Amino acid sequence: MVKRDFETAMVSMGSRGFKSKSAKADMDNGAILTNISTISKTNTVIIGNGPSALALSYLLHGNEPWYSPSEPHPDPVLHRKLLKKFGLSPLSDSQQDVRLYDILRTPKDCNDITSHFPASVSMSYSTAALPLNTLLDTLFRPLVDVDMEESMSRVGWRKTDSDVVPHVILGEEPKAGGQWAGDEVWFGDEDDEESDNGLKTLSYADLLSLPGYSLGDHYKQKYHTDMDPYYRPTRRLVAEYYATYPRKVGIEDVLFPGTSVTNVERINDKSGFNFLVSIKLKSNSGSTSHEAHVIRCRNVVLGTGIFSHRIPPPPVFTPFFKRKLDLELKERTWDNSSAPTNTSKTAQLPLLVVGSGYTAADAILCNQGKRPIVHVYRWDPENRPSPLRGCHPQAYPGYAGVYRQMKDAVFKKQSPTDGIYQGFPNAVVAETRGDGMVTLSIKSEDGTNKETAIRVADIEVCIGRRGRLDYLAPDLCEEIGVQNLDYSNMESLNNTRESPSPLALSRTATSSRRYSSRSRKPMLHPTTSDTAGKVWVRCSSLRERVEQNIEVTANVFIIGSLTGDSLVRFAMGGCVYSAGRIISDNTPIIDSSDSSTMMSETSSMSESEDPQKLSEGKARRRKSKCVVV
């Protein structure tokens, strides 16, 4: 099992809260190595270290977004509404800038400003994204979908110390960037610089940029030339950009990569620090301690996303992966010189790829030319079409090419890749064995099932991703509208929600293993909350709640893809609204035991404030039910 723990630290807090020392930034993960155990209280804890968490931290460091009427938005209706909300007249000669926090105080403010979006004549607005996210997107990048070269931001920035809010960013990934920094960003060898060749982002570079230091700035600094407006960067470059971003904009002092949040619980506290956030600590010996360090805070921001975990393979794949794990463990015990190798033999065997989405296509693209591909996938273009269908051949030639291969296999057409790619639409993986033999059940034209046995070198099961919120206490899950549910019994309820398919998952406790595509080391889903259940979420899980308010319950905010909008370009809406709310309620952090010294502010809590004692008697864990939220 791979356990991610945060790095051992040397220095103390800057805008985290209590005391500040200069420190050299860690060039590997974008953070200052800091001992988080010195932090007992802070205003806000951001869980997750992806792009939205980084953008929110930029705001909480005192960087205010302002709308300038001197450069009106191309939508005159929106321009008038923004000024009216601030009490200004569009006809006034002396127009002052408008602070976005002041016009987005409540969800009603946003509804009033964006009510004309669906029927807008002058501009076309997204109907799929949240109105709040669409509003900030069009302020940052007006007309970007029409002419990216002429798109000029209508948002300016001002630095103010009065709006600095003490906070920390806690993320499991070892570097800033969230999923972009994870083990499953690329397929292929970790040290192979060409392994991501052709695997470029779906979005243009500017749509992946964060405020204060854009991806274009990073590109120019690295390559000493301007970036093309329609440039689609490689994933490796984007991950590098997000890892570099904290140092470039000065937010590295609050970043704690590699931390594992184990529990978030609401308590009643007169001082307003009503949340206990527990994290796993790392001992001096390097092992993970079972004792959790606890941070008390006023606000919790959930930014862990909906793509943090690959859906684990069904149990039918267990024999293959178990045997593979056993072999890898044995090889690590052998001396390198005496370890048996069969690289040439396995290179001739095909790779089995299961899935019909982008990750499956990535696996195919990264291995084509290296070994034959056997592809098992769902084909239901009427009810559940592959997302690859929408990839234009000129914009996304790789993905469009994989979709063409899939389609040719359905209609049994001859393809230039015959012998290299072999597709089996709507086939069922009936059995796998440790020696690499895989039995496929294929439905013939006469309706009978035919079984075909194939020996493969490796298997990539790419059947989707989900997020996890099981680090939240059950009561808090109920508050925000999700249930703390048992992962081991998901099969029956999942089948009632979705129609049966050849790749329908039988989710059991034995199928919880996932595999890193880079290191090829087995990884188990981390055990986080002290509850027995797991809370799995997808794009629609919290959508109804965030449509009403980004603050889904008192002092708990949702940002990033948890809102249901997975594109980075739509992240700023939730961030700006959350920052405005947090800043408006920001009050100094004072330790009542001794406000005259800084050290006392990081001292241990009194016995009456001990989180463990506060939690005693709260063994209210309910029996879990099971469903994908």
Ligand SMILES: Cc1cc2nc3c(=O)[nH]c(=O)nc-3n(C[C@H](O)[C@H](O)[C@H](O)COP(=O)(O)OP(=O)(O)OC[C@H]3O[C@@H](n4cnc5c(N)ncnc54)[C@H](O)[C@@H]3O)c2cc1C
Second form
Amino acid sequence: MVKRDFETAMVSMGSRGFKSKSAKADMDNGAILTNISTISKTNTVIIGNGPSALALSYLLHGNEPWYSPSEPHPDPVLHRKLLKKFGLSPLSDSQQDVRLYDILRTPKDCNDITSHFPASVSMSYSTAALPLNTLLDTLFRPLVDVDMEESMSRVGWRKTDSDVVPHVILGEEPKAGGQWAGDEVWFGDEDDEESDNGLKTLSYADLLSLPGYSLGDHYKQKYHTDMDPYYRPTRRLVAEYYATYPRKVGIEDVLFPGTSVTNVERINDKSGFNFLVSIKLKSNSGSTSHEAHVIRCRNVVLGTGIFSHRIPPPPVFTPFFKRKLDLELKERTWDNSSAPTNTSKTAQLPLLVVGSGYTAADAILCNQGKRPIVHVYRWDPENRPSPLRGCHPQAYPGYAGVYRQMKDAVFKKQSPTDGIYQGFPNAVVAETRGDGMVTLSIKSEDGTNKETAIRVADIEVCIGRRGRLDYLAPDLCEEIGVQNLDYSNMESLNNTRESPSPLALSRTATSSRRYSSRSRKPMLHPTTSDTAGKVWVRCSSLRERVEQNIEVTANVFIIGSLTGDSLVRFAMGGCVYSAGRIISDNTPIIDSSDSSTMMSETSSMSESEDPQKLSEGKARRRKSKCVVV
Ligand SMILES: Cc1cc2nc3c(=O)[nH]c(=O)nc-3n(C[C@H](O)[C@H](O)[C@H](O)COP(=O)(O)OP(=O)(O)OC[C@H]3O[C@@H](n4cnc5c(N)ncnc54)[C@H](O)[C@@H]3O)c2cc1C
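Alternative state: the form predicted in complex with the ligand, after the form predicted on its own:
The complete assembly is shown below, putting the previous chain first.
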């Protein structure tokens, strides 16, 4: 098997904490080297290579989930319903296993099985998650919130060739794992690996596991000892686990990391391959996309998540970031000897962190002890409490510590971190300048506003993350009912003076940019020419649609955090339902232009049907209807 070398792409990012991982992990991005441009048709394209995409691929590789009544689920009502749905009697058929695809054929099936959840007396089911996701969660981990050690899966796996569906996983990140593989998640320093600095996962390890090879299996293989059920792993370990997973369960053949989907559109084609998926490959060395290619498929699965992009900093930060960008570009054009280095004076200047959530806390934890921190955040415990408030000091010492510092600053209490951490609750960033000067407007007790100027070395604006669906053609966006986001809801408006119009936001120097982990060069998220703006999505954006059906429109499925349930433990519902639908629809289609080819199989391009040309022709005819920012 050929491994790609991504070591160069993972160089140290210093205080931001994006340090290079072990050479072995860098070498293994979980995929085998196949040229995507040799693939022109396949049954299903999964977009995004996060945990849900990997789980779905496991199913489409012919691993069938079965409910085995010999170990009944602890909820007797659920147990009865599962058997009844399959036409079995709990009394006489208690040994016959039930294939989950057969009892979850339609949204109504799911409603029938889960209708008692809200009123259940024997179990306490999540009312926040989709019933479908709650159902699969409780089948895989019954009573896990009550007793993790006693929780035993009621789902068994059977391998079958008849359920194998040709598919590919296309993901921007250079490794399997989605956001866990990207540079948008803080990892902490390599030497903080086992420290309690807060950069451990929010979930216990087992709740991040995927079928076939669990995080516990990975832990055992790595440390040669069993994992504690209440272990919370470091983010680095989770990233490594997801990167290793495809090879361990044998799905690496369909994985294409470093592949950006730039356009998905529906066409009318009697062969049934009704989607054109345009992609661009990223070069190994960095960020720029090159080499366009189009794949035709019958089903599209959207697994691109809701955390792929940080909300861009509002325009008040533009002078600072523009200057920073200019300096970085200049530095890159000079040789090392003449490049300006941080003077000791600059190194002592604080980092300004804006925001009150987990990402802001991550930024603080990653920098604490290395340089002073100035923290500007909203403090409104009555109406919009920080999510950090719910972090118990024993379970999440890092986050609880940051919350305590924020609270101490509100009540002007002495704190052991005075001098290292300075909190400004409800202050507003009134101005930033290229030389690092920042003006804060602070409301004093008598209600008047006081302005304070400070000089900072760097700024982290952590006001939330969103996903983007720019890659869907406007017609498809409309068909799916994507609700584009309104910026008026953003936290930034509380902490910055301006109320920028969405258009102004998208025009700021940093607004639409992400940074490659290697070069920190700004790069544009691929955007189709028709969808010139950005289609931002959050947990609620597709929620109403997926509540009706995971298949939001014919042959388009939503999985993972895009469903609105962001935790990995809730990913299996959408995956099992989508897999069942895709598998039941996987009848081979004979291509009229070549009757010897089984078109349901991944195949190479035929010149007469060059999808690139089809796509171009269609694009010219299409009118832009999508709501864009
Ligand atoms: C800081 C942080 C900590 C978290 N901690 C936990 C935790 O402890 N436990 C837990 O259960 N969940 C946690 N989550 C929630 C997280 O949503 C899930 O862990 C999980 O990653 C969701 O998986 P997903 O399959 O939806 O895809 P994601 O992991 O969101 O990955 C989607 C991928 O699609 C890619 N993509 C986007 N657009 C395109 C395109 N056009 N072409 C190709 N690829 C594209 C993105 O770059 C991204 O890599 C955390 C989230 C964050 C932000």
